[in-house]
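Only one chain comes next, encoded as C-alpha cells, the form predicted alone.
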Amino acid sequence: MIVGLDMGGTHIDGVIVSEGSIIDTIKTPRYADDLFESIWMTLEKLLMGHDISKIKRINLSTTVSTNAIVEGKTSPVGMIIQSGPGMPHDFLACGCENSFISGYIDHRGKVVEDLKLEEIEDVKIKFKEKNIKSCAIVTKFSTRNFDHELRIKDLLEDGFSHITMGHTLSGRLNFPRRVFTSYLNAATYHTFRDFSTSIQNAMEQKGADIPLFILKADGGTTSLQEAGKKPVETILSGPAASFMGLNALLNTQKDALLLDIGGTTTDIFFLADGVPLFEPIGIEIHGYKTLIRAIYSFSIGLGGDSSIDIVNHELKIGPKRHGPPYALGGPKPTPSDAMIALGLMEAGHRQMAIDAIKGLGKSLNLSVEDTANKILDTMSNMIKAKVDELLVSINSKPVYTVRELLHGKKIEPQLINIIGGPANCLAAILEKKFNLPCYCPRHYGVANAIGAAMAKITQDITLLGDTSRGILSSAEFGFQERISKDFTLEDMRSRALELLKRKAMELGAKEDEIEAEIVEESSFNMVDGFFTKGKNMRVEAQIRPGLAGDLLVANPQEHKYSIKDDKYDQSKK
C-alpha cells in the first residue's frame, strides 16, 4: 500500500492505495499556524483500522517551499558570484548580500584565472558579521568544471550551516538562471529542513519506519533525504500533484484542458494530443526564472473559498483567501457559499450561506438565487478568459511537452478534466462557457493525493564528455572520470542512461518502472589550428514523469455532468 498526502491552500488531502486501488479516503482542515500537526493528524485519522506494516511508502505533496518564497519567509542568503569577464554582473544580485569574486573557468572547464584565497576569507568574516548562515556559491561554467565551487565551500565550510554549490543543482548552460535556483535553494533550505525533521522524528515517535518521499514540481517523487539538499525541486509540488491526480483518473489521448480548482486557487494545465507540456528551461517563480524542470501549469488566486467584494457595483472574487466559507463560520461570502445556498454543496450551516448571499445581493439588487448564480457565472467567466489568454500565448511558440518538441503544434482542447472541491458544482457551467465536454471524476475532492501516492520517481542527468581533455563529467552527480580520446557518443548514451537507472534505485525506485531516455545530445569537434583535437560531447537523459502503475477507475464517460446532477455526485463525496 502506498500513501498520498497533499496539502493544500485550505485542506489536507490523504488516500491509500493499493494495487491500483483506492482503499481509503480522508480530507481535514489545514492549520496556518500547525502546519505539521495538520499533516499528523490527517495521516493518523487514515491510517486508523489499517495495517501500518503494509504501507510501503507515503508520498507528500508539500507546500513549504513554495509558501516561504511567496510569502517572504526564507532565510538570509550570502551569495558567492564568479561571473568572469564579457558581462555586466549587477543584475545577479538576489541575496541579501553579494559578493562577486575574481576567477574565472572557461566554457571547456580550463582554469584561465585562479582564484584568489583572500577574497574568500574576506567573504567570510564579511557573512559572519551579519549573522548569515546560509550561503550559495556559484561560478560561471562550473558545469563544465566544478573545482572552484568546491574550494570555495571548503574554505567556508566551518562556518556556515548550509552552502549550494550551482552545479549539484543543474547540468545546463544557462548562468544567470543557476544563480536564481542556487539561491532558492539555499533560502528555502532551513524551512524544509525543519518540517522534514519534524516529520521524521514524530514517525520515529510512533515507531512508524515508514519511507517517505516528496512530489517534485516535475510531477515524479525523490526522498526525504534527497530533497533536503535540493528543498527547491520541490517548489510547486501541489500543482504537480494536482496533473497526476488528474491523469491517473481521467487519462486522454486529445488535446485537453485540465482544471484544479481548490479553495484558495484554480492550477491550469494542458495537455497536446494527451502529453503534458512542460517547461523548456525552467519555471519562474516570484519574479525568479530557475532551471527547475516542471510541468507546465499557471495558478490564478481565484477558488471556492476566495473572499467576494462588491465594487463600483460589481462581484469581485480573490484574489485573496480571508477565511474559510462564510456558512463555516468564515469573515466573509466565498463562492462555496453560494453552493450552499443553491443546494450544490453540503458543508455548514446553509442559512448562514444563504445571509451572505442575501447581503451581497442587496447591493445588486439581485434575489439570492440570481446573486449566487452570478457569483458562478463570474468565477467561471475568470477562469475562461485565463484560459483563452494562455493559450494565446503558447500557441505563439513552441510547444514543448514531457517527451518532445512539437513544431507547428497549436494546442486546440477537445475537453475538460476537472477537480478539486468544487469541482462538481462548476463543471456543467464550465461545460457551456467553453462549449466542451467537461468531466469530473468520482474522487475529485481528493485527486491531488492520489497523483502523489501514484508519481513515480524521477531523476535527470546532463554528462559532459571532453576528449581532449580525457574527461567525463556530471555536475548534479558531482563526478569526474577519465576517459579516452576514442570515447564515443554512444558510449555517452549509454553512460548516461547507466547513471541515471543507478541513481533512480539508490532513490527507492524499482527497475521495471523505471523509464529513462535521451532527451538532448550534440557532439562538436574540438579544433586548434588545422587539427581535431577531440570532441565535446554533451548528453541530457531523464526518467520520464508518470504514474507508478495503472489506477482502477471506471470510464470517465460516466463522470460527465449536467446540471441536472451535479447533486448526485456530491453526496458520494
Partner chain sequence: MIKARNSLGLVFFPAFDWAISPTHPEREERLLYTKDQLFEEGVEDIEGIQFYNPIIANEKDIQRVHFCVPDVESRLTKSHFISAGGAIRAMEAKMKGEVDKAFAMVRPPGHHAQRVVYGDRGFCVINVEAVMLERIRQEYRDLRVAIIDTDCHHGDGTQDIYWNDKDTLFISFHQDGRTLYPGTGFLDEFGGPAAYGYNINIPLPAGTSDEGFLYLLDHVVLPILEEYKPDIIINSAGQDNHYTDPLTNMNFSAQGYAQLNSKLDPDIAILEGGYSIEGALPYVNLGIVLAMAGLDYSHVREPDYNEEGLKQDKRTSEYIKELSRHVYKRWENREELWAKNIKGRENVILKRQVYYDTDGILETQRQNFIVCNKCSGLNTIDSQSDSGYHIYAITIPRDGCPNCLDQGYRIYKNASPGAYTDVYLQDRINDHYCAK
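Here, rigid core means the biggest group of C-alpha atoms that superpose within 1.5 Å across both forms. All of these numbers come straight from a predicted model, not from anything done at the bench. Numbering follows the first chain given and starts at 1. First, how it differs from the form predicted together with the partner chain.
Core-superposed comparison between these two forms: the CA of residue 424 exceeds or equals a 2 Å shift.
For residue 195, a C-alpha deviation below 2 angstroms is recorded between these two forms after rigid-core alignment. The rigid-core alignment places the CA of residue 315 2 Å or more apart between these two forms.
Next up, the form predicted together with the partner chain. The previous block was the form predicted alone.
Only one chain is given; partner chains and other molecules are left out.
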C-alpha cells in the first residue's frame, strides 16, 4: 500500500493505492494555520481501519516551503556572492545582508583570482551582529569548480545553523538563478526543518516506521531527509501533483495535452511521447527565477467560477473570480452557470443560473440557450488559443546543432486529457475545436493525492569531463575525481549512470525500480594551435521521470466523456 497526500489551498486530499487500485480516499478541509496538524489529522482519518504495517511509503505533496516564500515567513539570510567580472550584479542582492566578495573562477573552472580570507572574516562578524542564522554562498561558475564555495563554508561553519552552497542545488549554468535558488533554500530551511521534525516525532509516537517521501516540482519524490537539505526543491509541488494525477488516471505513451480546469484557473501541461515536459530552465516563484527542475505548466485565469462581463458587445470571461456561481449565491454569472442553465451540470438553483445567463443574453440579443452555448464556446476558444501559442513557443525552443534544427522533436498532441469540475461539459466542444479525442477521468476529485501516491524518486546529474585538465566532476553531487587522458564518452556515460543509481538508492529507491537514462551528451575536441590537447565532455543523465506504476483505472476507453456529451448535443438541437 502506498499513501498519497496533497495539501491544496483549501483542502487536503489523501488516497491509499494498493497494487494499482485506489482502495480509499479522503478529502478534508484545512484546519487552522498549522500545516502539520492538518496533515496529521487527515492521515490518521485515512489510515483508520487499514493495516499500517502494510504501508510501504507515504508520499506527501506539501506547501510548507511555498507558503513560507509567498507569505514572506522565511528566515533572514546572509548572502555571500562572488560575482567576478561580467554582468552587473546589484540585482542579485536578495538576502537581508549581501556581501559581494572578491575572487573569480572562469568558464573552464580555472581560478583566476583567489579569495581574500579577511573579507570572509569580516562577513562573518557582520552577519553575526545582525543575528543571522542562515547563509548562502554562491560563486560564479561554481558548477565548474566549487572549491571557493567549500572553502568559504569551512570558514563559516561554526557560526551558523545552516549554510547553502550554490553548486549543491543544480549542475546547470545560470548564476543569477543559482543565487536566487540558494537564497530560497536557505530562507526556507528552518521552516521545513520544523515541519519535518513534527512529522517524524508524530510518526514515532504512533510507532509507525513508514518511509516518508516528499513530492518535488518535477513530479518526482525525494526522501524527507534530502528534502530537509534542499527544501527549495519542494516548492510548487501542487501543479506537479495535479499533473501526475492526471497522468496516472489517463496514462498514454503519445504526445498529449493535459488540462486541469478548476474554479479559478485552467492549468495546461504537455506530455511528449508520454513523458512529462519540463520547464526549460527551472520554475519561477514569487518573482524569483530558479534552477529547480519542474513540470512545465501554464496557468490561465479561466475556470468554472470566472466572472463573465459584456465588454463592447462581446463576452469577457475571467481572469477574475468574484465568488461562487450565481446559482450558488455568487455575485456574477459564470461558465458554471451556463452549464447549470443548459442542464449539463447539477448544482445550486438552476433557475438562478438561467436568470443570470438571460441577463447576459439581453445585451447580446441571444436566447438563454444560445448565450450559454456561446459562453462555453468562448471559453474553449480561449483555451485553444493559449495552447496553440504555448506550443509554438515550446516547439521553437533554442537548439544548438544542425541535427536538432533539422530533425528535432516537435510536440504535436494526439489526445487531450481533462480533469476538473467543468471538464465533462467542455470535452465535447474541445474535441471539435482541437480535432482531437478528449478523455475525462472519474476520480479527479482526489487527482492530486493520486499523483503524489504514484510518484517515484527522481534525480538528475550533470557530469563534466575535461581530459586536458584531467578532471571529472559533478557539482550537484559534490563529486570530483582525476581522470586519465584517454577517458572516453562511453566511460562518462557509465560513470553518470552509476553515480545516479547510487544516489537514487541512497534516497530510498529500490535497485530494480531505477530506470536511469542519458538525456544529453556532447564531446568536443579541444585544440591548441593545430593539435588536439584533450576532450571536453558533458553528459546529463536522469532517473526517467513519470509514474511509479500503472493505475488499474487508467484505461482511456473507460473515460471517454460519453457520460454527459449526449446531453450536451441534445441541448444544442
